[in-house]
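A lone chain, given as structure tokens: the form predicted on its own.
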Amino acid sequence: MNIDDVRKVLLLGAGTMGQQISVPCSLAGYDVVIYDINEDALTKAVERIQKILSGFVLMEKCTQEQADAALQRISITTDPEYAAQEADIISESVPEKLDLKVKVYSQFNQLCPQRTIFTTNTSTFMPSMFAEATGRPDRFLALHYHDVNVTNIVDVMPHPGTSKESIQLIKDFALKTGQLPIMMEKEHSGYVFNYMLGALLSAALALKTKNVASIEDIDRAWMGVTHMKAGPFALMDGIGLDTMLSVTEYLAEKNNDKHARKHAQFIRSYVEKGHLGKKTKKGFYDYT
């Protein structure tokens, strides 16, 4: 299969990243199916996608006509067999739980055509950790998106068993959907940007958990010197504090890091209140 053969993209997971990934794919002319086990999540996803597309129109990234056509190319389903039919590329954005990802990949390996390329949008795990579970390790790699509202950067990260043909196809797919692929030569935790960002977020959490300064002043310090529009705590609100918690807890256990455990405990105090960041209108900051 080459890039001209790709017609249908299947997105596993109707959360924040599934919603965002659907936009450049549908705008590029691909049929997009979003699969989730939760009907309510799918309904909310369509509402959110409409808002993202409206934002694209306002930012002049597309016309209203293009946005309307893109929305028509997106469908939703809770039926895995229907979702898998004729899928050419899968993008997986289910919650960051290794056993769940293994289960989902094993399920869709049985349902998808042999030609289907599987990709993961994981922020935490290495593709090699569940490559075998896909049943097609040579046609599996990471295609990691950031916030499509602000950047078109994507990370392309193969594992040692990914074929050169699969890497090339996903690079071509990224380019055709208007993304700028960062081609990684080996597996690395955090990809490129996230690895650098992780150091910033960890430093900010350390300053707060040590009571060095307030959340607001930590963000002001970063913004005031770098002239960036958001500080580290606002960035975490955008990522989602539930995602931040999963990543921080995983790294704390993996590295036996007592500081990371303290950071996770701090983030958990917000998550347990349902304050997950921008998507719930409240996180470190109030967005109501």
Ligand SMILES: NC(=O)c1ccc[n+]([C@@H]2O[C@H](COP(=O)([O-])OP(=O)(O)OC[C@H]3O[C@@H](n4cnc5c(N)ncnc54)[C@H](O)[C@@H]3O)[C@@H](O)[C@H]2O)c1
Second form
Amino acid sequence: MNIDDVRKVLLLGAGTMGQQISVPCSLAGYDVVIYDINEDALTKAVERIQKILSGFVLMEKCTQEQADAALQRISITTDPEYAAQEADIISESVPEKLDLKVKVYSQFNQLCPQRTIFTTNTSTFMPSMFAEATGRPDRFLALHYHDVNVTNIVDVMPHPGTSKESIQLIKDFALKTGQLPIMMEKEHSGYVFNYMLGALLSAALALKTKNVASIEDIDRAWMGVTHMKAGPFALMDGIGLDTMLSVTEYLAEKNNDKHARKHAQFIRSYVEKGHLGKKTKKGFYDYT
Ligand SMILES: NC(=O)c1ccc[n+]([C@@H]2O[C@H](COP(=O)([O-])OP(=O)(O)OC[C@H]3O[C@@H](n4cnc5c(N)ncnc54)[C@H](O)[C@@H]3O)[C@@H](O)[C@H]2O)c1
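Starting from the form predicted on its own above, please write out the structure of the form predicted together with this ligand.
Once more the chain from above appears, this time first in line as the rest of the complex follows.
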């Protein structure tokens, strides 16, 4: 298969990232199917995708006609058999849980055509951790997105068993969907930007959990000096505090890091109240 043969993109998971990834893919003319086990998540996703597309129109990244046509190309389903039919590329964005991702890859390996290339949007894991579960290690790699509302940077990260053809195809796919691929030469947890961002978020969490300064002042310091529109705590609200918790807990265990455990405990106090960040309108900040 080469890039001109790609027609249909299947997105697994209709949450924060599935919604976002659907936008550049559908705008580039691909048929996009979003699969989720939760019907409510799919309904909410359609509303959210409309908003993201409206934002793209406002930012003059596309016209209203192009946004309308893109929306027409997106369909949603809870039926895995239907979702998998004729899928050329899968982009997986289910929650950051190793066992869950392994289960989902095994399920879709049974359902998808042989040619389908599987990609993961994982934030912290490495593709080699799931390569066998996909049943097609040569056609599996990470294609990792950031917030499509603010950037078109994506990371392309193969594992040692990914074929050169698959890497090329996913690079071409990224370019064709208006993304700028950062090509990783080896597996590395956190890719490029997230690795650097992790250091910032961890420093911000340390300052707060050591009671050095308030959330607002920590963000204010970062924004005031760098002239960025958001500080580390607002960035975490955008990522989703449940996702932040999974990532922080995983790294705490992997590195046996007592500071990271303290950070996880702090984030958990928000998650337990259902304050997951922008998606629930409450997190470190109130968005109601
Ligand atoms: N949030 C971010 O800023 C961000 C950025 C880059 C990468 N990621 C990664 O993307 C992935 C998804 O993160 P998210 O923030 O979109 O999560 P999310 O919690 O917002 O959405 C996950 C979705 O997956 C669905 N789901 C759960 N089990 C499923 C299954 N078995 N099959 C299909 N769907 C299922 C849930 O119903 C939910 O709608 C994670 O691996 C995360 O690390 C997140």
